[in-house]
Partner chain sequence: MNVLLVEDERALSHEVESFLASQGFNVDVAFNGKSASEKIYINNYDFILLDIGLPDYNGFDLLKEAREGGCDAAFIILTARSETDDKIHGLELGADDYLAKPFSLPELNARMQAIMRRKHGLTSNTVDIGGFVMDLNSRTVRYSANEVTLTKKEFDLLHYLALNRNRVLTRMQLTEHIWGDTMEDDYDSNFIDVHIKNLRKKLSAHGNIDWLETVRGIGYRLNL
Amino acid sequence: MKLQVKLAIYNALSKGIIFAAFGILLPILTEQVVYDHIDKRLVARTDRIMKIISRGGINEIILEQDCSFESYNIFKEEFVSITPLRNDMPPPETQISNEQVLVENEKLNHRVVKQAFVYDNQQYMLRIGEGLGTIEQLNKAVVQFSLTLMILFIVVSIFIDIGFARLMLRPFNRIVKQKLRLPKNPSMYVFQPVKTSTHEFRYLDDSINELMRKTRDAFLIEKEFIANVAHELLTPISILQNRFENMLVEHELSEQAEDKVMESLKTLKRLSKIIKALLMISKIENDQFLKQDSADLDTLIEDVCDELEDLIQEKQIVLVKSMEPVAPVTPVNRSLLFNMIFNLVNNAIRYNNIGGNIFIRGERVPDGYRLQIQDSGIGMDGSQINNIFDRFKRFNPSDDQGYGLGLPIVKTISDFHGFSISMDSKPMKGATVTILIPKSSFQ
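Can you show the structure of this one chain in the form predicted alone?
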């Protein structure tokens, strides 16, 4: 999950908790405020009625025959009642409370103030009530409104928070895009700082630049060392080869001496191939090859198969080629592509069984074009596949033809052209090499 989404969810949850607490407390606070307001009105009405009684006597209020009085408004929300009390009982204290009042056989919740008074040596109880139905409706309305407002605010805040987080993380995304998605060659790394006002992002950018500066220097030293060593070794190897060849031609040697000279020539030839392979890798990594050609994959594979025809017939291998038509690949270096496919097909032949099969398939896929070379040979296990493209990794010690550089060269050429390469294999079930050529490589 992205950081900006996590931040938005965290903010939404925190605001939701605050709103939930507010939604729970709001009805209570509202009820208390309304009760205080009603209580003040009830006390004021009580004072007015007591003044009326004190000025004009209780006769100012119409009493029933039993010396009681009750009056309700048309909505049954307010009432005033006066009832006589026994004189032998102490008068109760004035109080305000909630009561259920029976009005026309219907129980209604009221807020009631009770106050006792004495008139003409008779105790009376004055009760003034105000209905609570509106308060209950108000509380429900407040809860519904608070819940709706809370949900709306949370939804809006999520979008606002995501937008703000995206804006805040924009320098970080630029750092990831420009600095962490590294170029294939560290020497092409761009050290331009990313503009940001956030201290942590600036520190991250500076740290990555410093790390890449050290990596680039080490990479350049390594490439320069390999190139220099390769050049320096080719000259003495060439001299030794000429001398051994001259010894075979110009000197009469014993059969045992000739065998030793021939073995020495094989060793020098093998060493020369290794050095040339290293030199090729170094040149490719240093961008010393041009990409100005266009290559038709079907034709390129035909040329490779024609060159390896003798080896294919020698091992009685059945080669099946199935290629979907596709536009030429460009811009490329055709000789390097030929070398890449040659190494792959050559490996498929070399590590195959007598009378085995090789399938070369090409098909268009949404990401571009997928080229697969599959054999029915000895294969390899998972631990070997993890290091298959590393230099000087040989997985068949009995094979004196390989030097552990064929597949690293293939990987270097693939990276040079922006292709992706992978291998899938199981012991004794063959191997499949897959090359994905992106859409951008076609005309």
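Here we have the form predicted alone; I need the corresponding form predicted in complex with the partner chain.
No partners, no molecules, just the chain.
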């Protein structure tokens, strides 16, 4: 997930949590505050009434007849009532609570304070109530208003956060896009610094540039080294080879000497093949080959088979090719791909039996395209398969074919193009090489 998206989600979530908490607490808190206010007022009124009673007696308030008193104001929002209690009951404690009071056939929510008092040896209950209707309405309005304002605030602030994060992360994104999605060859790297005022990004950019500068230098040194090694080793080989070639023709050599010259030529050839193969692997790994072609697999395989036609006929091998049609592979280096397939088909012929089979199959699979080259030849055992693609383990003097660098080259070419390659084989049961070409190579 992108950093920017993560930040936006984090912002939205944290604000959402604050909002939810606020939304739950706000009604409770406002109610509390409102009740506090009413309760104080009610207590004050109770005190006033108690003062009136202690000063002027209860009779000022209570009508004689029924010894009780009840009074509502005109909107039924407030009331005061005094009722006599039975004297044999213990006096109830003073309490404040919400009550539904029936006023002229209307049930209304009131906040009511109840206080017992004794006057003239008679227990009375004083109840003072205040209607909650208006206040509840007001309360609701305040909560609604605050919540709406809050939502609005959160939405606006999320947008501002996203915008700001994007602005702030722009240099970072640029570093990722320009510096980290590297061209394969460091010599193509752009060292221009990314514009930023953020210290960390500046530091990151500088560090990457520094790293790339070192990599590029190492790359160039290796490239030059490869070129020099090639020159220094191949020139003497060249001298010897041409000298031996001239000796074979120009001089009247004894048969024995001729044989020795031929052997020397073979040794030289082997030497130069090894050097060339190693140089080729190094050069591929050092990205000195361009990938600018697109190649149709079927045509490529057809070309390879044409080239090897005589050998196939000579061994009376039946070659069956079935390729599911597929778009050209791109971008590739066509001559390297040709080399890879040539090596594989050549091996399939070389290690095959007279009258054997070679199957070349290409099929579309979910991951891309699978190319298989299967032979009915001598095959090999598991321990050989493990080392078959490893250029360093192929130099095994006890192995007749130990000098062949064909498969390590195949592997290097395959890696260079982002293909994956594997071999499956059993002794005397033939071998199957499978190359998986990823979907991304067909765009």
